[in-house]
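Consider the single chain below, provided in structure tokens and representing the form predicted on its own.
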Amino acid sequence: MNKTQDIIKAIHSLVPPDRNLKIMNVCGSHEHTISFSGMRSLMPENLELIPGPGCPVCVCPESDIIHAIQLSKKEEVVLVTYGDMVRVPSKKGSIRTDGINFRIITSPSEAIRIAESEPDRTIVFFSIGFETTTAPTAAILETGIPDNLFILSSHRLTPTIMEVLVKDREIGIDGFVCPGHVSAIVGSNAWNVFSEKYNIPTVVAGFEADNLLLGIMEILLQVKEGEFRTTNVYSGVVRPEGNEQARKLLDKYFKVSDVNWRGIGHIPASGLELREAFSDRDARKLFKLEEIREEKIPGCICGNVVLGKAYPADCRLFKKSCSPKSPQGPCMVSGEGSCNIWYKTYK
């Protein structure tokens, strides 16, 4: 018997026959591994692996999408952002269909090159994501950016949304598989609150199926023992303290703020915005952008999907009017979105 089979066998032996358990994988890359490997079909019937809010494209507020579209229509502005963002739908369309002056980039350093090559235009970098993508944005601020480059920040904090999930009894989470990429920045110690305060077994795992299975087994061991801790089975990449230099840069350039999450709503202390010392780089202040009320997409349940309250297949739009080529909601856009992943893997 090989290692993978041994771990799966151990998982089956550890799940209590008289109890239903829910383990949430917070990261979209984890969901990709679980779905594409067929891992759910190998689990005991009373063990659910539920996807969480690990897709930054999915939770980016509609208001920010609309602002990005509006800015791209200004003659003096060039909007730059990541590829997935141009396809995210809003009540005003998408950047791809309704924007005018926009360009796709793959890293913040490209925004600098564009700004340097077009000094007579205002370049707005629509910067989104969790701690993993916030760190590179902080890095370009540290190295210095051209005077014509501004940041439209839509960054979110992973630990905060996870606390929201823990407190929601409707979800009923019995264990967390924490995101490996984010953990490389914030460190495995960032998740101690869940095991210490909420008695939730918590594991940092990588993206290979064997490592992810090992993390699930560790959670079940904690459930059986009734002793809860934060375990790191991805120690080759993630340190307890994380990337200290990246964390210092995040703290230097960004402050915690109250923000909206698409489909979820207003969550205090769950976002990052530029500190006052760097407000001259803030596109929101430069263009005096104000919050726009979000409107729900009829029939779309993306909010419940990212909260772990529903599966993509529960949505009446799924694989009907909503597909990766014609996304009705944000969860179908990104390769890290649960709906996009399920569309490609579950028949």
Contents of the next structure:
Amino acid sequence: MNKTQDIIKAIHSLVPPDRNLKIMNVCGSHEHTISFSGMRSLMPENLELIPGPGCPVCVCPESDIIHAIQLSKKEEVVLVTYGDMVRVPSKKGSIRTDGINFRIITSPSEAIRIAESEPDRTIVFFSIGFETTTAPTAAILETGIPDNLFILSSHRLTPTIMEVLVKDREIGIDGFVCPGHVSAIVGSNAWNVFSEKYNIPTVVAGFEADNLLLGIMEILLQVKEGEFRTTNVYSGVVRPEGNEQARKLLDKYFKVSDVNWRGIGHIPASGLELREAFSDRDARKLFKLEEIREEKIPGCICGNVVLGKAYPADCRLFKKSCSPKSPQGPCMVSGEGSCNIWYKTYK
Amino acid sequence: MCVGVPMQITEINYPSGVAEAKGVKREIGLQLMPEDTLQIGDHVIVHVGFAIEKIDRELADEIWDTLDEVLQMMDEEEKGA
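Next block: the form predicted in complex with the partner chain, after the form predicted on its own:
What follows is the whole complex; the chain from before opens it.
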């Protein structure tokens, strides 16, 4: 018997027969591994592997997308952002379909190069994502950015949204598989709150199927023992304290703020905005951007998918009017979105 | 967007550097790592062009094995779509 079979056998023997369990992953790459490997079909019937809010473009508020589209229509502005972001729909279209002056970048460093090559234009970097993308934006601020480069920050905090999910009894999370590379920044200690305060078995896992299975096995071991802890099975990348230099830079340039999450709503202390000392780099202040009320996409259940309350296949638009080529909701856009992943793997 | 890939550092001009993976070289930011912890030949996880953590060679190879499988599956799905 090989290692994978041994772990799957152990998972079956550890699952309590008399209750249903839900283990949530909070990372698009984890959901990718689970779906593409067919891992769900190998699990006991009473063990659900549910995807959570692991896709950054899926939770980016519609208001910010509309602002980005509108900014790109200003003659003096060039909007720059990551490729996934330009395809996310809003009631005013997407950046790709309705934006005018925009460029796709793969790194914040490219925003600097564009700003340097076009000194007479105002470059707005629509900077979105969780801790793994916030830290690089903090890094370019530390190095120094050109006077014509401004940040439209739409960054979100992973531990905060996970705590919101824990408190939602409708979801009923029995275990967390925490995101591997976010953990490299925040450290495995950042998740201790779930095991210590909420008695939820918590693991940090990598993206290889065996490592993820090992994490699931560890959660079930904790359930069986009734002893809860945060276990790091991705210790080759993640340290308990995380990346201290990255965390220091995050804290230097960003402060925690109350923000909206698409499909979820307003969540206090769950986002990051530039600190006052760097507000001269803040596109929201430069262009006096006000929050625009979010409108539901008819029929789309992305909000519930992100919260782990529904599977993509539960949506009546899934594989009908909503596909990666014609996404109706944000979860179908990115390769990290649950609907996009399920579109390619769900039979 | 959030996918981290292992790369090997080939040049250091702190706070930037050059790293290589699969024969492709790319300029990367090193600001998120202390300068005195980095050496040419180190393997790092790179996110949106920035090194976020050092890893050993063996783990870099394992992660690439997984990424290769995922990329191959995605290619097959794209062709079949």
